[in-house]
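Next up: a single chain in structure tokens, the form predicted on its own.
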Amino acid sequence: MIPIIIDCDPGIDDTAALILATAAAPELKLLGVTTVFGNVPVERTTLNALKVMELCGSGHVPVAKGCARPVLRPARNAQFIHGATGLGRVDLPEPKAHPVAQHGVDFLIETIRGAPAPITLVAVGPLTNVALAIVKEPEVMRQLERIVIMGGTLRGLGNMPNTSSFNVYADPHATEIVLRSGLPLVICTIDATHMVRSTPRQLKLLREVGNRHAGVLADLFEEHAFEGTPEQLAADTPVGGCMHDPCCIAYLLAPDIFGGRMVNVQVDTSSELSMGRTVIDWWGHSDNPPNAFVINRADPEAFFDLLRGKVALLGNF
């Protein structure tokens, strides 16, 4: 059993990560969820996290609202992808639970400090909460088993106009703090997650699982799954919405689905032209020591097999 905390900004793919994490019990023990600005403002990401926890029968899992803005830069969001609510056109019931009174940064610190075994922190949003926890209590954060991060790009094919990835671009200075922390890091790049797309065929197979959770996942990704030409859709080429964040959960459950190596990773915080661009020394040309295990590839069929198998275990709540 791996104890985890998920730091997230739900968000369509964050929702998928939360569902997969709860479905993976007892292999994963979800100790809490912290929220951050990102895909939508933090008030909405927090509400969405509460809704998803209740959907999965995990309303008892504490949800702590974290940072509303980046360390230095103005807040940006991705409502143009995730919709005004962050959940596209999916409307989940209002939750019965409320966020804990503790700020997300303090929740991270105190939960990690008091844990009987090292925790894996899964960070699938901007890294603001994580960076501030490192600055505030570096010794406590060293108790972590590792931090699994969704973001960055090896080849520069980012999902932001300046070729960076959204989670890094949203708070590049926080990313820099985390990369320089010396903590054990796993970075799941969008080079890998772009291989894991919710094509029409995969959505059909997901719906055939037959429970409410699979239906919600299919509904969330459906509006993004049919982006492409008729020829691409007929050939079932990977033109659908990417399962970015759940790849980090899948990595914990089945690391063989993914491939990568230990390398040095830095982030550009000096130029607006390339702000948030991750500089990954894949071939070891520099003298900079490796500071992260970087994932650059994934097996989409194995991922979706895992996702369907775990989600089927949730039954219907």
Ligand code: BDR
Second form
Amino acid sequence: MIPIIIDCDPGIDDTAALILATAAAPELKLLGVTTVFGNVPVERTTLNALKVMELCGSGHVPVAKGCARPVLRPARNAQFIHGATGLGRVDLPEPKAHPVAQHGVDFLIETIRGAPAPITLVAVGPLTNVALAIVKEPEVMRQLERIVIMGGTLRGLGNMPNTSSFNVYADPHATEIVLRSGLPLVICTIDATHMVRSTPRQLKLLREVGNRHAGVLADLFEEHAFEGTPEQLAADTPVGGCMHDPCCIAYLLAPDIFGGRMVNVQVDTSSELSMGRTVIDWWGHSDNPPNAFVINRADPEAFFDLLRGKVALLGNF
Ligand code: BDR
Ligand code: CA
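The structure above corresponds to the form predicted on its own; please provide the structure of the form predicted in complex with this ligand.
After this comes the whole thing, all chains and molecules, with the earlier chain placed first.
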């Protein structure tokens, strides 16, 4: 049983991460969800997190609203991908639950401080909450088992105009704080998540699971599904609704689906041209010590097999 907290900005693929995490009980024990600005403003990511928790029969899981803006830069969003609400065209019922009174950063700190066993923090949005928790209570954050992060690029093929990845670009300074924290980090790069595409074939198989959760997932990703021609796939064209965030959850459940290595990772916060680009010393050319296990590849078939198997366990309520 792995105790986890998910820090997120739902978000289409964040929703997939939340559904997979709840479906994976009791292997994973979701202790709480903290929200951050990102794909949509934080009021909306919080509402969406509450809605998704209730969809999964996990309305009792505390949801704590976190930061509304990055440490230094103006807030950006990704509504052009995730839609105005953050959930594409999917309309989930209004939740009965409310966010807890505690701020997301304090919820992180107090939950980690009070936990009987080290927690794995899964951070799949901009890293603002995580960085502020590190700044506020570095000793408490040392109690973490590890932080599993979605973001960054190894080869510079990100999804932002300057080729960085959204989560890092959205708060590069927070990312720098996390990278320099000395905490055990796992970074699932976009190089890996771009391999995990929700193609029409995969969405058809997912829909065939037959329950409500599988249907919601298929609906969420359908708009962005793209099979890709053999040439595009061979050229590694990053098209199609990628299952970015649930890769972090799948990594906890079946790490063999992914490949990577311990390397040094830094982030550019000084040049507007490459703001938020990760610099990953894959070949060990520098003397900088490794600070993260960087995931650069994934097996999409194995990922979708795992996703379908777990989502089926949610039954039909
Ligand atoms: C990341 O950016 C967000 O838009 C997604 O939710 C994911 O966390 C992918 O680059
Ligand atoms: Ca996200």
